[in-house]
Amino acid sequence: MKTNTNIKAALTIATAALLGTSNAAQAETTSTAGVEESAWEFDSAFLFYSEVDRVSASEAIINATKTFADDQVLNLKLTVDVLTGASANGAVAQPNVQTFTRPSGNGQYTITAGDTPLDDTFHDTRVQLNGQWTQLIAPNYTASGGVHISKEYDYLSLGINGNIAFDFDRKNSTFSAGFSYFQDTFTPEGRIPKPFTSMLIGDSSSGSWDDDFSETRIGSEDTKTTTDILLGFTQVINRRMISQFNYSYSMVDGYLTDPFKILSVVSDFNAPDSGIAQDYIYESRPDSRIKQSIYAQSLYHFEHSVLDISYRYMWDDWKITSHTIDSRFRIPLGDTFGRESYIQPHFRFYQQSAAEFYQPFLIDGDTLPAYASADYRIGEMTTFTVGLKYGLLVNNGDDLSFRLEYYRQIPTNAGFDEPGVLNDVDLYPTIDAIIGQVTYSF
């Protein structure tokens, strides 16, 4: 039978998640100190995510944890993702048919009048491995360290992380400090485009096409590094309630531009064809970003049910700010609908402001800014997720659960005036998605 993770361990896992690492091993140490060596415990999950008429993702996860007799814990995790479908290229919808060159430079695709430009060749497979080792290094001190490797078709990420936690006040209070460092290498198909260079559109079979396309490129690969620091404090309030507070600091340097995103350059307000695309240029973003966030989470155990609620506020030097409220309420059903079954409603609300260089389009003839991107992911938006999880015990006490959720993303205008024909098309389309997950722990 799988060991039940206690309430304090659950919050420790949440702390590690903010660093982008899997640190369940540390949580297990917190809850199993002094026990004998245990058998391997496994968590497996399959997740499916699908946006209407856009990207779909399938993800398989297997997580293994081994607790040794001397309170040392090994945690291993394998994740495989497959993404397919259509991805917005950044250009605005138009009242006429539009033609774009594929990122590879081989071939072109057309978009129907009035539709958001989507590149339907989006496809990628990611394999990620994480390893984590945790152990007591002194009375009340627990240290953890891990490695990370993730490989996609055009992307390689290597990382390390470390964390130290100190228990005091009869283990009712815990202070933790952690870090992680990642180095990522991009080798995009079609190579890296020159910022603000016009997309080459025309007869790709012409003899000069390859040379002309190469003139829009600056290299075959680039890199970025990410350093994260996290400080956390966990406090047992009483026998029913525990809270956690975190502060995180993240510094990213290197290539942060998306090589597959472009901007439309449209005619100005006074032109006879106001708002019609005159050109498509590749985006440009700063080569550094500093993000900070504060996070608070509380778990409250009622007589039978458990409420889990958290809030996160993030800000960065791109002038993006965001608010996230996440809540889950676990309600036991007894044995009526399965052995020790339960349901867990989930609601998440997210609100984000736009980056200072976010622009849904550029005006023809205006001086180019230092940076610009039409990527809706750094634009102004509100999202919400609602869903339900159902779980029960099977076989010899293994955990089986099913989760189904609905996600809606609502981009909004961040204060831009829309010239001419852009008033007649949808510049900020809503995105709807369904999320399904099956989890089995044994």
The other form holds:
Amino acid sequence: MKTNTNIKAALTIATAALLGTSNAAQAETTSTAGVEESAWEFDSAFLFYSEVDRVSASEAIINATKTFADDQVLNLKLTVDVLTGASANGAVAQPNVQTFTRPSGNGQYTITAGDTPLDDTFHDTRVQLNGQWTQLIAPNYTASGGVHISKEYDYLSLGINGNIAFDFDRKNSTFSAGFSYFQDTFTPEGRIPKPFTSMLIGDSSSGSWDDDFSETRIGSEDTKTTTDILLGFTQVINRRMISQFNYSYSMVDGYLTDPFKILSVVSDFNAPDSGIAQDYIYESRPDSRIKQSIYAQSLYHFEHSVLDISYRYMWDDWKITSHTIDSRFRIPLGDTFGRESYIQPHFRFYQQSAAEFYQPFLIDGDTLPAYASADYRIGEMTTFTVGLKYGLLVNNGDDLSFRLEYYRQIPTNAGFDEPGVLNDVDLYPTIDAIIGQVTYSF
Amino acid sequence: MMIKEIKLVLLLPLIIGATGCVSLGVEPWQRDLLAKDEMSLNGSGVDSALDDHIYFSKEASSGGKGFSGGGCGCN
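Okay, that's the form predicted alone, but what's the structure of the form predicted together with the partner chain?
Now the complete complex, all chains and molecules, led by this one.
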């Protein structure tokens, strides 16, 4: 308990120092002229995400919130994550060994016959900072503004957001309108490949390699912007139930291609080696995307338990549509284990249709389409998440919780006929992942 | 078909809002359950932030509850 207080005091001083405020030692609630100013409250979490044979990620978050006089709220969040492991490069599995060039152009990697090609060179560390200020600007009107910065080795993202909310009918109803704007800069390892050029495969130590590799590149960096508009309506239904409805409109412009993804170009249906890869070309996506979604969420308080259920429908001009159902059911366990605790089962279902330019492979000799990507993440797919969270109150009402979840991605064939040997390999492998998380709020 | 569904869902809050003053909502002294942390629409912000990052990286959809954002060159 003493250690906990010390950590909190240290974090309070550190946060105040960052902000340049003078009340650094203030760690307890004070009252000034009837308006209450609370102590800093911290949420910290560590998450581990691991896919079987693929990507692993560790992510740590510390979130600090302080409510000043007159309900002004400052929220600061620091996120650090580390990602390592293998990611599908987009090429199809083959009955023979395949060789690919690493995104950097330095060296090659080989894939065993029958295996989905994975590029195992991914290693990235990301640091993200968020700040958000919320306050009443007039009776029943709350405004909020925030900034975002995220930096990783090859990626920089800067963002701002603003929101205004209007409460009415005894604060039972709230309308809100918000916007956000992000500017991202991508500086990928090995620079940006020319769309649809062939991946150069050969001896990367040869004298002409660097020049030949440069021929497949168009630049060292590119940018994209994301503008979001979010309209929301929240309604208290009765003493036990509250609902929210959102509409969002999102415009993304700029470089939306994944520079690390390729497509296999395979022999046609009639060729003697039908389905065998003849070439690997870099993918190409449109330079704009407009996404829209509607979102509805309700919470219902039963006698003791609380059900939280939401649904999202998303559609975009890449012709992707998706349905997401997310639900949590919090069951208090009372003082069963000597402390107040709860368990919370979680279930999530997600289903998306493929982008109109998604192609698991291209056929040799066919005219190239305007855009093509074999990234399964924009293909037809269903995913499930099932999980359980266990939380308990510890020292002074601090909250400690553990979450363990299982996430399965099931890509499916969106109606593509498979030539020759492709019938004998798995083009849509299922991906299993485990998510573990510890959260401590104090 | 899709547009019709969208219109319905978009109109729903307006209908609820219009009728809200009459039949929905509670008096301030009836907020005992609504005031609990677990009845907050964004109950665990940390969980949501972590989940959003995972699903943003692995699926073609993002946002809805909040901004869909930019933010990472996730693989």
